Structure formats: C-alpha cells, structure tokens
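Single chain ahead, by itself, as structure tokens, in the form predicted alone.
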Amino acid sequence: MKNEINEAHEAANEKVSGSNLEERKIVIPGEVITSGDDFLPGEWTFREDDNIIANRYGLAEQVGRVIKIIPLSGAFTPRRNNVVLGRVTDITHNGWLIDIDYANKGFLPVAESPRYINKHEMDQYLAIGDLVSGKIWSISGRGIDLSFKGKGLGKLEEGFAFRITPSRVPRIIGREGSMINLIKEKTGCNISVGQNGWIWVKGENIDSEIRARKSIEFIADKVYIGGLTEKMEEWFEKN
C-alpha cells in the first residue's frame, strides 16, 4: 500500500510545479501544499507560519482562496446534508431503519416523507429491502436521522446499486457535478451517488447501465491522475 501511495504521489506531482494549485495534486500528511497569505486552510489542512500543510493523504485543490484536500482513503464519515443511499432493514411504528454502511443505521421518520403516510400501511410506501436515497438532516448520540424532502430523494426503483470506496465519491461527482454529468450525458442513465459510496444506476437497457458502472469504476481506480475529465472523454470514445 505504501509503495502504491508513493508511486501515485510521484506520478501526479510530476505534472505540478510552483506553489499555485491550477491542477489538483496528491499530498501526504505533513507536506507543504502552498505558501503565502493569499491562501486560507480548508478541510484537512492547517496553517503553520506562512504555509498551508496537509494533514491527510489525498488530492489538494484550490477553491477560490481556500486550499482543501479530497481524501483518497478512509471510511465514510456522515455529515449533515450528506446524501446517502441505503436499504430498508426494519419498520417501526413511526419510521424506517435504513442500512447506510455505517456503525449506526439511518432512521427515516414518517414526518420526513414528502407526502402523507398512513401508519398502518407504512410497508406499502417502503418495504424491507427497498433501496432509497435520503439526506442526513440530524446527527446525534441517538443516531442519524434522514429526510426524503428534496430533489431526487426517495425510493429508487429498478436499475441496480453498487459500491465504491466512499473517499472516491468527490472525484466521481467532479467540480460542480462536472464528472457525473458527463457520465449521465454519455450513457443516458439516471445516476444517484451517495456520500457513503453507494451508487444507483438506471438506464434504458442493461448495456447502458453496465457502461455507466464501468466508467464510474474507471474513475474510482484512477482518482490520483490529473486531467481525469479529458481521460474520461477518451474512455467513452474507445468504449
């Protein structure tokens, strides 16, 4: 694993020079990403004197004046407003328990459904085994509360779901959704991406769905490469 990280680090950073971050680059904990008062530390970075330093292995990028890191390893850490995918595992008197691949299951209260639900017919709305997309609206010692109130949230029917490493999700989505929108455009598939690494794909036929899955797995395997959008365009031309 250490050799793989070192090779990725060297390969990615050969393309990057200077102290700016016009391109993303691989960094390791303790590495100076850039220097100067013009920059502010963001997620997974901190300032020491004049330097912005990484405290996690991942891709460093500049967003405005902020320098942050997109982790390339590690488990899913739930945060408020994260969209997650999961399966219904149980039905209670006031909601549904949902497996989201985390130590605590998610809980969807009946009140967080976008329409009225008869409590005596809850299994007709969501049954055990159903795949859903929900937004985290509360995290506490009791657990993780989900909501269906939002665009694209709710029960995911037909299609299929698969998983990738959660830390790779930002690269799958891309800046301002650029990468996932490219995949949707090239495959014609509806795609829902959860921050917990679950991905749902539904296309007009099985061939388009498989093409979408392979393209996502291609990105997940090559997150450390610069110019990934251009390489994805080439991938679609060849496949």
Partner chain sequence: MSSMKISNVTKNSLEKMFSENKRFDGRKLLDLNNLEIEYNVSKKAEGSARVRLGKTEVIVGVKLGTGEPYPDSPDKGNLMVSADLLPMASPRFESGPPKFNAIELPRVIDRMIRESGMLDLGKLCIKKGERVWTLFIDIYPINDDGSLIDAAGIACIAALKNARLPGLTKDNFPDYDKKTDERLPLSKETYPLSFTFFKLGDKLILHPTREEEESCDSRITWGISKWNKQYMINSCQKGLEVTFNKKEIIGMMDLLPKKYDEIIKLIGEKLNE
Given for the second form:
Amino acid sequence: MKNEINEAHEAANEKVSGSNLEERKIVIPGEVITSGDDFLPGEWTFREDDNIIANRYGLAEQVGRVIKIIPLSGAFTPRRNNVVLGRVTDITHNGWLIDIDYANKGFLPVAESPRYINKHEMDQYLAIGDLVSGKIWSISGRGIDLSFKGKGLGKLEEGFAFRITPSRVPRIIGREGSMINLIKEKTGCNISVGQNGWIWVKGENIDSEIRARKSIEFIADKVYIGGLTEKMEEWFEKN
Amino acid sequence: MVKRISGRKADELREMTAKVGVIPNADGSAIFSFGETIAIAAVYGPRQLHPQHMQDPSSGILRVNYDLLSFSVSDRKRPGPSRRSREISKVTEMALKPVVDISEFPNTVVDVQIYIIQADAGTRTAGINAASMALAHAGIPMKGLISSFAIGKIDKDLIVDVDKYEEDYKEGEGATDFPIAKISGTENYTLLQLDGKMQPELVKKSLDMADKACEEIYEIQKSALKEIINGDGEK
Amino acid sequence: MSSMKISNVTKNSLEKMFSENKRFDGRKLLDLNNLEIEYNVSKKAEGSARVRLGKTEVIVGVKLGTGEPYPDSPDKGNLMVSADLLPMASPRFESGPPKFNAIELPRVIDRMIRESGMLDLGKLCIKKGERVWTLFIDIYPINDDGSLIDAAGIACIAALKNARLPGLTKDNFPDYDKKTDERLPLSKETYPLSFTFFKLGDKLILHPTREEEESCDSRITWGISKWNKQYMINSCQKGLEVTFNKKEIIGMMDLLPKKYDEIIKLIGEKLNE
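We have the form predicted alone; now please give the form predicted in complex with the partner chain.
To see the whole picture, the full complex is given below, headed by that same chain.
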C-alpha cells in the first residue's frame, strides 16, 4: 500500500542544501515554519509575506522546495483511492451502506459484488455488522462511493479489526510498505490497513494475532521522529 | 502600585499549567489552568451533524458547549445547561471561530466540549485556552491559536488575570471584569466582554496589557503542544 | 475512539479468545484492570476523587448543602447520587436529556451505598424535622473505555472518604468559607464495592474495555461489602437481554469475596487514609 507520505519520505532525501529545515519538527497552527523565497507552501501550510506558516498541528517537513505538514493527530479525512475498512450498517435496494468512521457513510453499489446477487438475498453476501475493505472512488457532498476492485479488497472473513489514530497509519505502513511487511513477517499474520485507522488482522492462532495488534499499537502510540523500523525490530526481540 | 492579596504584580498572571492528550477517546483534548481555575476540553470531529437540517453544505460547523461541573463552585450548580453557560458557550464559539477553517468539511460538525473542574474566576478564558489547544491537537486546520484571560480593575487600578477575591472587590470604583481573547501574534480580538466601570483611556491601556499577557499564555500553550503528543509521545 | 460499532468478525474473535481465557491486553477473563485513585481533584467540592480504571477515567465530587428532611425520615440526612454522561467522555454520549444509562448508573450506586450501611444518615441531622445535611454525589466520566459503573463506584466511595463538612451559619446554612476537619459519619469497618460481570457466549469477564463491553450480550452488577467479618451482597442489577443461569450466579457468589479482598488489598490503605 502506497501513500503520499511514503512518497514524501522518499523525496525527503533530496533536501535543499543549507536550508533551515534539516530535521522534521513539530509545529503548531499559526507558527512560522520558515522564511524566504526559496520555499513553496505545501500541504497544510500557507504563505504570508515572506513566511511560510503552519495551518495545522504536525511535523513540518521539507520535500524539495516544498514545505508541508505531516499531521500527527485528528479524525480521518477521506481522499480518492484511499483504502478504508468499514462495517456494513444497512442494506438498500441497490447496495450497502458502510460505516467508514467518518462523518458521511460509504456506499457500496451492488454491482461491486464479485458474483451476481439477487436483490432479495443481498445479506447473504454482506450482512449488517460484516467487515469490508474497500477503495474510495468518489467523494461527493452527501456520500462516499466505495469499490471492491483491487487486490485484497472485499469482505473480510474471520480475524478482527481495531482502530489506531488515522494520522499514524503512514507509520504502520512505512516506506514502501517496509513496516507492515516487517510486522507480517514477524507474526505470520494477514494484515489489512485502512487509511481511516482501522486495521484487520488474521493469523494462524490467537497468540500471533494478539502479538500483531500489540506491535501495531506500539508503533502507532509512539511519536518518534525517526528510526521507527529499529524500534519495531527491538520490540519484536523483547515481545 | 496596586496591592493584590495574592501578592501578584499588576501585570502578573496566575501560575499556568497546560497539557494535551488528556482524554484518549477524543480526537483532541487539553487541560488548562490559571491558579485554582481548571478547564478541560475535548474535540470530536469533523463528524456527522444531527439533525440534518442544521447541516451546512458549504462548510463544517463549529459547535461549542461550556459548562461547570456541579461541584466546581461553592454552591452546587444544578447539572445541565443554565442561561449563563449557554451564553458563554456561544461567546466561546465566536472567540474560536475566526481561526478555525473547516470549509473543507461540508455538512459536518466539530464539537468542542469544555468543562470547568474547579472554578476560581476566569473560567471562560481558561476554557477558551484549553479549547484552542484541543482544536489544534485534534488536527483541525487553524490560522493560529487563541489566547485568553481577563483584565480586571479594582478601584482605580488595572490588573491582569482576576481571581475570585478580586472579582468580588467592593470598595471605591469596585471591581471590573474585562475578558479578552486574541489571535496569537496579531492585534485581532475574538472575545471582548466587560462588566463594571472603566474609563475609555483604561480600555486602551488594557489592550496593551493584553499583548504581554496573551504572549505569555501562548508560550504555555505552544510548549504543551510541542512537548508531548497524546500523552505517550517521545521527542 | 471511534463511533463505529463492533463488527461480527471481531465479536467472534473475542468469543474465541475468551474460550482460551485470553484478552487483548494480556489479562485473563476475571483479572481486574489497573486502578489508580487521586484525591482533592476539585477543591470547591467538600470531597472529590478521580479514579482511573484502565483507560476509563471518572471524577466524582461530594457537595454538602442543608435542607428540610423528608417527612418520613425527619431525623435523617438526604443522599442524592447523580451522573452526567458528558459528551466529552465518549463519542457514544450525546447532549440532551439523560438516556437510560445516565439514570441507571447513579441509581445502582445509590442503592449500593445506602444498603451497605457505610453512611450513617442519622448522624447528618442538624435539627430534627427542620434542617438536615443534604449530600450530593455527582459522577462525571471524563473518558469512557468500559466498566464505567465499577470505576464510578470506587470513585464515589473515595470521594465520600475524602469529604469534610463545611461550617454552619447561625441559621443552619452551610458556610463554605468555614472549613472543618469533621468527616462524614462513615463506618470504619465497611465500604461497598461494585463488580460488573459481562457475558459473551458462556464466558464471563470483569473490568472490560469498551471494545469488550460492546461485544458482550449481558451484564450484571453486584454491590458487595464486608460487615462484621461477613461478606454481604447489598445490591444487584442485571442489564441487557440475555439471561444468566443458576450455575453462573453461584460461580459469582464464590468469586465475589475474593475479588472484593483483591481490591481492598490494592486500595484499602489508600481509601482509609
């Protein structure tokens, strides 16, 4: 699973030399991150006169000439192509309503099911309370449309789901999926991570599933600025 | 020079404490205290707004609720909203709104809940400080923080951050309470209320005193947000 | 915390875990959660306490006023327990008129305190038939991560232990500026504690987290105290729709004294300070 912040991590290696933002730092709304014409305001920042100012609490980072903020907290903000986990809350005549832990419900059209479904037997494919993994393919004023087209998407059978702060999801995934792959490898579990902070785990036995959840919560809770992989590897040696 | 029972200088705030991440369930939370006045704030959202007819398709809505815990005052306050708490909820909402930018979240609400755990004057301003930190902590887009406190006047003298004893001052021109909130680093005020007697010249002077006081409050809010994240972070 | 309800697979998973006597946080089914008590968290109250049970946090304050006694108990003080489930504490709590849980919670605790005999309301009479102390116990959850009743119960006992009577004016009204060292007429020998068993399938758990609590189908709360070296059940409230069977109740009766002692060992000294 790839996301913007991973890309940011990669791009961060090409820093402008001599800049005053060598390291990522925590900034608060209204704070001047940096000054000068060398920089451009990126996500969650704006320019005022000579200054680039934070519009949101988080870690300020420089990517090329762009200054942006990586949020550290807050509710989930849906974006197109996000993979999210959700719970079926209702069945309508043409699809399923999915709680994706956001202000608006997700909608999964009946055509997204992998096989033909009789309109009277929709709950045989997805019943209320079932867990799904879907991709956001459109966001409109009133609703969010979900799709099952993609690898690993669809109904999640067995296992369990739990939630972490959505802004910590990039840490769980890691650069090009390095973190989540490490966790999968160390626990032998199947794991699906939603950008809305919901994570699904299914393993060979309960102990490995519990271990996977604990490791994810460990890395989600800590606000290390760097060296996450080392911290995770250390954790697996001890736990 | 004015003599204060607490021994504070005229421009001296009470001791302040601030911390974020105090309510794990909330999207953002903070606690802020001025001396014996303690305010706690939680932010939930953007989330679904009920009833639907209140929704705004052009922007999210900021909704503030302020109240006292029943035992935060000497005479037990009956639980549930009073006329006073409704008014303060609304002025607090307007004190916070100018920095909050939730236009990206149509039809949703950002709920701010403020409760006073212990009251010793200045509850609305402590509440605004806590709420402003909680909103930032919740990752809500904001132009800046809001810092707030009350200027007071006892007889003829201006003082900063009135406590309960000073609020009840009866001699001479009596006590005046002038709560102010300001956008950090600007000269823009978001809350102005006054209750008492104050010469126009002293109102001007109050605003000068507010510059310094708000700067001090801002530093406390800022370091609380930078120090720790969710109560379990490491630098 | 999210407002998403528990999914079918997670509930099934928890049921499977419980059948192996395992929980996500490493506890066994009937293990208690971490417990912390702090006093004097609100100085305008005559007594106050904050209890943290796992991630659940509750603040309780005791206020003392004076008023007329009820006609049927002219020489007894009044006790009023109430709770306000602040929307601050959980995305599940909404503002507006109190829902059933906000009514049930203080009533269950009220009965437990009253019936245990820990509080001698007869000693809270100021002038028979005219003026008595009124004791308000107000419960406020700050963060609800399950087991609210049990956390609130402990916080209420702690706040009562912490309380000091204010002085009185000539007309027998409280004078809050005049503090005294006089404590409430509490029994030194006993105080009640509540234990709520939650049931999923045929398994019972204590001190559930929110996630566990939401997966459960039934619950039962017991108030228990120790009176003249004997354990006494003082109150009981069964909630939700699923039944408890005879064997389960018998098992609880055998377990409750042990759990009572376990908590007393943990916090008894702190409560008696």
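In this text, all values refer to a predicted model and were calculated from it rather than measured experimentally. C-alpha atoms forming the largest set that superposes within 1.5 Å between two forms make up the rigid core. Positions refer to the first chain, counted from 1.
- The rigid parts compared between these two forms meet at a hinge, and of G174, S73, I91, W44 the residue found there is S73.
- Superposing C-alpha atoms between these two forms shows the smaller rigid body rotated by 19° with respect to the larger one.
- Taking the core as the reference frame, the CA atom of D50 shifts 8.9 angstrom between these two forms.
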